[in-house]
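Just one chain follows, in the form predicted in complex with the partner chain, and it is written as structure tokens.
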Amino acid sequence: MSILMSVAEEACPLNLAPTASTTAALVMGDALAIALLEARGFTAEDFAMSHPAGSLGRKLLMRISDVMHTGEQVPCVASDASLSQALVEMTRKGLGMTAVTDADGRLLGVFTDGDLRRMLDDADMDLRDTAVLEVMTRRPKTIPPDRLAVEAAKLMEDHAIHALLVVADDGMLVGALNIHDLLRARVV
């Protein structure tokens, strides 16, 4: 089978040096392609998987699991941790926050270094007589481990956050990450 071409003249004023003619080519194996592309359904992150080392293929293939914290790295106190446990908590794992979780390793709430300065306007409150439960927050912003990490950048944006807690889908704690993170890993 031939497909054939045929270009009027050549760039060249010889007319011999194939210059119109391998640009004709060029053309006509990039229509090939990209037909192909378009009948297979060829999406961006198909294209990323050929090219994991360019900064597209890095966005769309770089998943939370790859870049966030795990085990002893994550900040976590129990649920009947005062909050000076947790602020000792805080400063050793240096996410700028911590986890608090249920007996089981369920995700309950967190607590972050903006909560305690805001803690700190409430003249009442005092720091050192308080359990983390009552002044954690619920219901936080977290992210399944599977998700791309582009997505942690997106939620922390929108959220005006630095840190995420990842959560698998049964609700445990399974890791956490900060914007830090992030950068090292040149999502963002």
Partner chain sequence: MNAQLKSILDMPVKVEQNQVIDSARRVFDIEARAIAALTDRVDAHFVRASQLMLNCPGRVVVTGMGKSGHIGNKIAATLASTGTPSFFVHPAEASHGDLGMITDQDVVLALSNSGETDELLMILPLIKRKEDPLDRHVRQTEFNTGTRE
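Next up, the form predicted on its own in place of the form predicted in complex with the partner chain?
All you get below is the one chain by itself.
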């Protein structure tokens, strides 16, 4: 089988330099490559496996669970914590936030450095006596651990936030990450 590909005239004013013909060859090569990919059922995962060290491979393979903080690295306070305790936890863990969980470890909310700045406008607020439950964000943006890391970057960008809590399907807090984690992993 053969495919005839020709051009009537080159773009060169002298009709000598291969300009239109080289473009036609590139188009035909791309068309054949795409047809072969479709015929073989080549997926994004196949592409990523062929290019694991490249940026496209990273974006297609790296999951939240690969870059998130876990265990003692996750900033977290109990629901009965004071605002002062939450601030100490935020400072110790360095992610710009702390999760607030119930006794079983289910996420109730998040307190962020942004929440703190907004709260400081209220002159009546006492850092030592205020419960974190009073000032936390009750429905924070979260992401499951099995999602792609690039999805976390998109979520952060869409909502103008710098950190996310990682929550399992049952509502249990399993991790945390911020934009710096994604930058270090070269996802963004």
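The shown structure was predicted, so the numbers you read here are calculated from the model rather than taken from an experiment. The term rigid core refers to the most C-alpha atoms you can superpose between the two forms while keeping them within 1.5 Å. Numbering follows the first chain given and starts at 1.
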Check: Taking the rigid core as reference, does the Cα of residue 18 move 2 Å or more between these two forms?
Finding: yes
Margin query: After a rigid core superposition, would you say the CA of residue 7 moves by 2 angstroms or more between these two forms, or not?
Written below: yes
